[in-house]
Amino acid sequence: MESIKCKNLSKTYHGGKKALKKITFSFKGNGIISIIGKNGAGKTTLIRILSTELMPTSGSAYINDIDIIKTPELIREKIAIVPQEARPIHWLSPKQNIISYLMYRGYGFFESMEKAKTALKKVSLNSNLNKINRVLSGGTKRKVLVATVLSSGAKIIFLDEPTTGLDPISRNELWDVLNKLKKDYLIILTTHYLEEAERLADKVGIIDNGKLLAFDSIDGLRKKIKYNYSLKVQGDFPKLKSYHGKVIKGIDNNYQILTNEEGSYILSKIFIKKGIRFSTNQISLEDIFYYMVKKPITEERVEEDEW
């Protein structure tokens, strides 16, 4: 059974920038861990340390009970990573791309060819085996990258913002692929898309300014903030004696009230009576993130680390 464990994992870059501050969490089994946070929160630093690309300043980390800091060479055959900036080699086909990758990892040509076919079948790319990568859509290219790391036989896969820049249809197609794969793999992914984390993740880690604010399932996160309903008010915010929850002003000048089931019922009756436009839903990961971090997440691509 796959496992990952961090204890007091910290990273300070030259100049004193603290990218990670005593990160501690553990997970055992197959599934998806999603790490979310604003730009510069420390997501990519964490992924690079866990995938043995970067040494931490202090703390410990284990994958399958192997110390990845003291003996990184023992774990590299068991993991695979798709970095944020990764792209398939544009003059190769998906099959050739994977064969090249596997031969670089030490496999022979014929074994690599069979593994490439199997991996491409897993992500439903049989019909694109021999097309040149440069003519493929953005979503299909990302699937090629996922198939590439699957071909390695690694059971622990790191995906750094795998769907950034994809259109909604391509993103949903890749989500379907990842949902199927998580039954047999441990996947650690970072993302700017909170809907992506909510739809895919078995556990969500919320990082802000290098600190891990929470690490839990969606239901577990809801319990942590003590609210399970969200009312969003459009237009002028009503003056009430009691709001039965926590009021948050959004960046679009709309308002949100986080409340419990009873508060949602009371406020809904008041808003209907006053003719106030509103919507009510079970609290989402976006609501939880905004509550914990106090700022909305952005989709801008920036350089997070200094290396």
Contents of the next structure:
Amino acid sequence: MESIKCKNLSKTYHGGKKALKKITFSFKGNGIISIIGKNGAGKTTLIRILSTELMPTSGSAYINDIDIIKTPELIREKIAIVPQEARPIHWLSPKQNIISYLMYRGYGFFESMEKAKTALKKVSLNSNLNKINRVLSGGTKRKVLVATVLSSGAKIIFLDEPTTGLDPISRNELWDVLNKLKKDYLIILTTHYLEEAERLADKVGIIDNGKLLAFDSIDGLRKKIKYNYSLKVQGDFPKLKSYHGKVIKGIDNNYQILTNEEGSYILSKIFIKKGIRFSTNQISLEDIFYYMVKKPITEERVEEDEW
Amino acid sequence: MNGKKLNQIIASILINSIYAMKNYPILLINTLLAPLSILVIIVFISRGALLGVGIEGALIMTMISAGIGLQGDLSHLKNDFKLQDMVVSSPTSAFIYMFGMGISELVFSIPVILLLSILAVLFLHLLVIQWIILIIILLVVFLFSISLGFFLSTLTTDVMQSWGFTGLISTLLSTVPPVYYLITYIPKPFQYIAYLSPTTYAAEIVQSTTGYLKITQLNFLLDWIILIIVTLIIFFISIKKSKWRED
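Please could you give me the other form, the form predicted in complex with the partner chain, since above is the form predicted on its own?
Let's see the whole complex now, leading with the same chain.
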């Protein structure tokens, strides 16, 4: 069974920038771990350390109980990474791309050729075997990279922002591929698409300013913040005596109230009575993310309402 | 060398030369043109007198080009495709990656090496010992150039930066030093500048071995010592200081 564990993992770059601050988490089994965070939060630094590309400043990290900081060479046969902004090599075909990568992993030429065909079939790219990578669409290029690492025999795969820049259709196609694969692999992916993490992840790590704010399943995260409903108010934000929860500024700087079932019921009644337009939903990862990364602003609420 | 390591070396050769040449055959013409164009100019200007020196120079230039090419190619593969990041996390070591990529540049240069070898057989009429010395020098220059290329490529963060290095190395190692002609053609004070480049020593050894240049035995010995020491220093620096697993 695959496992990953890190304790107090910290990284300070030469310029003094603290990219990671005492990151601690562990996971056992197959599935997808999604690390989410803003740009510059530390996601890539974490992935690069775990994939043995970068040395941490302090702390420990183990993959399948192997100390990857002291003995990275012992784990490299079991891991593979698609780095952020990676692209298949332009002058190769998808098949040639995979064959070359597999040979770096020690496979022979003919074995690599067979594996390349199988991997490309797995991600539905068998019709693009011999086209030149340069002419492929962005989504197809990403699929080539995913096929490249999947064919490697590695059971632990790191994908650093694999869907950044893809159109919604290509993104959905890649999500389908990853969803099918997650039962056989431990995939650690970083993203700033919260929808992606929500769709794919068994565990979500929320990272901000180098700190791991939470590491749990989406249900676990919901429990952690104690609220399970989100009310999005359209128009001017009402001043209330009590918000029965926390007020956050979500996407597009719109106010929303995170509350529980009872609070949602009470607030809905008030809003209907006052003619305030609103929508209510079960709390999403996006709400959780904004709650954790941005400070709740209940304390800033202005004068109390009379009613 | 075990089978796995051999496969890892072949991977670099496939990516950087065989597949590149297969998918874009025009690259073959390009590799032929660079060393041959200077050779043709030198032969025309000297009215054929420097044909032998020019052939030797073109062979040295081909080896240097391998390092220059390696620097650009590695930088391109590292910064634009993130290949190096993917390879760092694989079982391939820095040395095997560098060695494979170095060989890939040599494979890329096979057409020009073959052509120059034919010209050497036809016009140089070398003895076996002269061939041996020529080949050893070419291998040392090759080791020097790929070590330098690998080292510089790991320092670059952008292809534009890499092009800057390419121009610099090309000028310092193959244009300024007397590779295609004799050092005696350079006025005395400027000869000292030429000696800043290791290729000057390589050219002197080859030119004196094949009878085009007369130098003392001490000079000949010093040329060997300096060339080997510089090559070893650059080789070890490239292994030790190159950023593979970053810290």
